[in-house]
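One chain comes next, on its own, written out as structure tokens in the form predicted alone.
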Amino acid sequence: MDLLQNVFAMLYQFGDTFAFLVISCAGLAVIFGMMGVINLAHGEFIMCGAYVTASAARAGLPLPVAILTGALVAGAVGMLVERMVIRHLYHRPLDSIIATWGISLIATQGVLIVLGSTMQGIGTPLGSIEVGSRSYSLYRLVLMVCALGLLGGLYLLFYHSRFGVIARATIQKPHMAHALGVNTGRMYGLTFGLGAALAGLAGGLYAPTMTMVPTMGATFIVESFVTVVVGGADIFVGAAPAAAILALIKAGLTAWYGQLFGQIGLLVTVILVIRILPGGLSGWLKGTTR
């Protein structure tokens, strides 16, 4: 019985970490992995989604509707930021780093001044289940399903829809897409807005599990960048295996040595991948299938 409890605990920890990595990196994978914009304000888009979700839920909206509201508001803010700032910085990575870092600082300090150092959160729904002497959150299981659904949904959107084909063509060959009549500026804005909305969705999904503070985005950003860098440029080929490998490393080290060693394991992994596989897992996987 103890063995089964330990196995279930490990699988649960792995699934929880896998879900966190996939959900938190999805928006960054679109903006950084596909568009090449190093978005240091990714955590603030997540914070935006979380704050809007908590506010909407407290106003009486059902939690799923509140989460979607948070994602839509973050996406709208992202499109505004792209229109006013990011649009002028494509193919200027150093400038985009400084600009998004500035946006991050402005957003964090602005929320701190306007809303205070903390915000009333919402309780974790669905309760828990007992396995032996241990208790596990059912909502975390829902997040695991959401992570798989998110991967499938993004794959269908970018590979089996007209929007996805045009978006990928615009990002890869903008001059050719423009010559063929595509409104490339609009597509850049929509794609950046989608990435921001996915970040807001991450914040909304994890809002019931976290303390609402202006700096809550920092909890997500390291894992997000690590997953995207390990996965490589093709988010659909690299994101899932990268999240699975990193989740296994972090869950194992956390279970045996604690949270600190789990974080160190992620950072060591990304250093090794950059050194050995500069194209990430997606570059390596594509190379082996040629």
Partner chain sequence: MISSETTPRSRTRSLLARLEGPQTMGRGPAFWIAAAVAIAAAAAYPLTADAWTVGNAAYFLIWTFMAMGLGVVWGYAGALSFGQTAFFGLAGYAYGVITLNLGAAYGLTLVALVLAVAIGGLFALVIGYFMFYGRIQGVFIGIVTLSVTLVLETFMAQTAGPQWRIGEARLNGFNGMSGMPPLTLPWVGEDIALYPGPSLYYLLLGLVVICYLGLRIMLNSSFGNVLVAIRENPHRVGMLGYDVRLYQTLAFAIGGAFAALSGALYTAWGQYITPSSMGLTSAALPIIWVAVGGRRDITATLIGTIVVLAGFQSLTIYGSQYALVVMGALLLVTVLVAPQGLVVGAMTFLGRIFKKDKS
Given for the second form:
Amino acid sequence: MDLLQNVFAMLYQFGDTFAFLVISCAGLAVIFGMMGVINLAHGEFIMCGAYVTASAARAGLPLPVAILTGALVAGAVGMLVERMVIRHLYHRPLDSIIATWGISLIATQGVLIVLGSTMQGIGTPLGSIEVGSRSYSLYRLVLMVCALGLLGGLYLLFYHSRFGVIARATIQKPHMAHALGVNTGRMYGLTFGLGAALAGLAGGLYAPTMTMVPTMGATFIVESFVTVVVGGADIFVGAAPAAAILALIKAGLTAWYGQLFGQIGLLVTVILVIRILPGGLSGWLKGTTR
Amino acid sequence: MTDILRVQGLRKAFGGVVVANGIDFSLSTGAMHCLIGPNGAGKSSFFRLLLGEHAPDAGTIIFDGSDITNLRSFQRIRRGISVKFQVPGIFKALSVRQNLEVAFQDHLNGQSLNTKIHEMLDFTDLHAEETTPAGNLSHGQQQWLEIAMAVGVEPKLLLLDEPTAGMSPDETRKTGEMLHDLNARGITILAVEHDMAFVEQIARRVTVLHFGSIFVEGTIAEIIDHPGVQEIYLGTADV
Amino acid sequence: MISSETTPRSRTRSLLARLEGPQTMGRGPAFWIAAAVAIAAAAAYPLTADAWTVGNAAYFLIWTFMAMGLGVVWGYAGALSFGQTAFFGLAGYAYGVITLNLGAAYGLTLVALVLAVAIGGLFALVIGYFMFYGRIQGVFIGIVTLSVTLVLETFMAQTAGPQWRIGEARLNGFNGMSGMPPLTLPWVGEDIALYPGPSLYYLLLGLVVICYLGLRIMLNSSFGNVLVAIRENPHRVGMLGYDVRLYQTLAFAIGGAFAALSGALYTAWGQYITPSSMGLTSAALPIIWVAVGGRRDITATLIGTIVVLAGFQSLTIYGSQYALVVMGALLLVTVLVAPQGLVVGAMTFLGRIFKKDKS
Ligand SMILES: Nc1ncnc2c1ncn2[C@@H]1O[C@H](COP(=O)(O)OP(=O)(O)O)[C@@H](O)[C@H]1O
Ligand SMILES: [Mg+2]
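Moving from the form predicted alone, what structure would you give for the form predicted together with its partner chain?
Below is the whole assembly, all chains and molecules, this chain first.
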């Protein structure tokens, strides 16, 4: 019985970390994979989703609806940002990254000015379940299911929908897609919006478990970066296994040595992966040679 | 006469595409040799294998008497191989002079560097463009600049990948003269080339590459008369 | 003054000739006279202001080293590093730990300064080795370096417990370390402690001038030539027989050491250091200074940094969040309107006018 309990505890820990990595990196990975832009305002889109979700929930909307609202608002803001800034920098991807950092600063500090240093949050719903002598948050179990659903949904979207086919064509052969009459500008706009919406979704999903502060996005940044780097350029092939491996490492280290070592473990993994597999997991899985 | 380069059983595949299928090739010191073959034959890939940009699946590369198969690119350059790529590989934002400085400064400095740069500006006829950003040069001038840079590392073997692509007939002829000049100074030259008139101008012997293998090697007259070669270029041969 | 036509005979002359060159803007008597006037004005400044204001100006100078280092790494070698604050913070903490253990007598604070810079530079060397020898390129360099600094921040923020001490020095978690001695010069009779004020200001001004001129020499030397060539076309540089990864790693270590110098001086200046000095917001600031000034020219970087810092400082009267919003907007505008940097734009403009006047 004790063994079973421990196994469940480990699985829970792993699932929780896995869910966090997948949910927090999805938006970053979509934008990076499709446009080659690292969105340094990723954390701020997460914060946006969380703030909207919390406000909507406190205004009386049921939580799932509130979360969707958060995602939609973040997506809309993302499309606006794309229209006003990113679109002018397509031929200079490094500059567009810098620009997103400017946006990040404006958003964090702007929210601090307008809404103050914290906002009233919403409690974690669903209570907890008992397994043996320990209790586990049911909501976190729901988050694990959401992570799997998110992966499945993205897979369907990119591999089995018209949007996905055109989107992947646009990444691989932008000129060709352009010549075939694809409105590449609109594609990029939609992609950036989708990435922002996914970030907003992450914020909404985690809003009930976190303190609402303008800098809350930063909590997600390291984990999502690391997952994208380990995953490599092709996020659809790389991100999910990367999240699984990193979750294993992090959950293991956290269980044995505590939170901090979990994070240091992630960083060391990244550096080693980069040294051994320069193309990341996706490069390795696809068998790229030098 | 000794061989400066000896390649044995060189093989490289990218997934299903075999770009080098057991190449055996040798080049005698002081030669001026041309490598020809249809598009996609694996000529550029062969150069990249010689330069260490691709790691071969099998085979050895002996250069100047020693095995360089496992050396990194920059180490091979230091042993005396140099290259001008198919796509001009110059520093477009830097001036012509700076381009030459970067190429020569490793073994020259002060007055001798200056002398060498002047010599190369003479050689490429780029004196007037000394301070021009290299990206503003004409296509032909960019090719010459890159040849000058490649020569600057004082190679024993110079690889040239389609040096006359995009040049006018006049520029092409002048390039041929440059190469004869370099060869006369003792540099062995191996060039990939499509223009048969140019091949006749510079090469004594020619190797034909096809599907990553050596199809035939001989004098220019032999190659031109070879029925198989004509078929390869007309696309009817199956080997 | 050095004119570019003279052929340098001695070694020093040839080094001095490197003060001018294609990699740095500004040449000829007019430029050097302007530079001398600027330095003279900076040297005269403490005579016109009270000690507190001068101490504040010293604070601006502290950051210029990190900015110039980032200029070398990003502007010249083409590697976009988002995490210079990692080396800054590490060296800041190192200075604190070493001085709290060794004390300030016998000029040991200077030893601590040198050690802290060495530690920061060494850390940059290691990170650079893994990145460049692991063939990391482009945006991934930004991500890795940013991750490094954020993880260091998290690490230092959780060192609150009493078990986190190195010798005499408690790391103190989120609140950071404080109470370390300022730089102290050994002197006959009594040591001179350099609290923020004119004497610290002069020391820093001297260091800035030395580092600036030293970097000009380095950037116009053959090393600098190779760095800009790598930025333009790393593949070609490898094919000219250079070990590109070695050059990139060295440039990164130099940039890291400069950030470390800023970090150690910062700790000595304010006698405190906190984990947030390595956080996301802190990491953005060097990017802003260098981008706004102009990353491809060391002079523009230096001028831009000082101007932006002065603007930032005057805005913080209204609250640092307002200042940071303006900084973010400034970065956006620069990237969109003048990607070369505002100072570079202005210098090119002035240069053109100057030439027109002559002809
Ligand atoms: N890195 C690579 N990955 C996959 N295929 C490659 C790679 N490099 C070359 N090829 C393929 O190898 C073949 C030979 O190319 P190349 O050597 O450039 O030919 P050539 O220079 O003779 O025209 C081509 O079909 C090309 O598509
Ligand atoms: Mg070719």
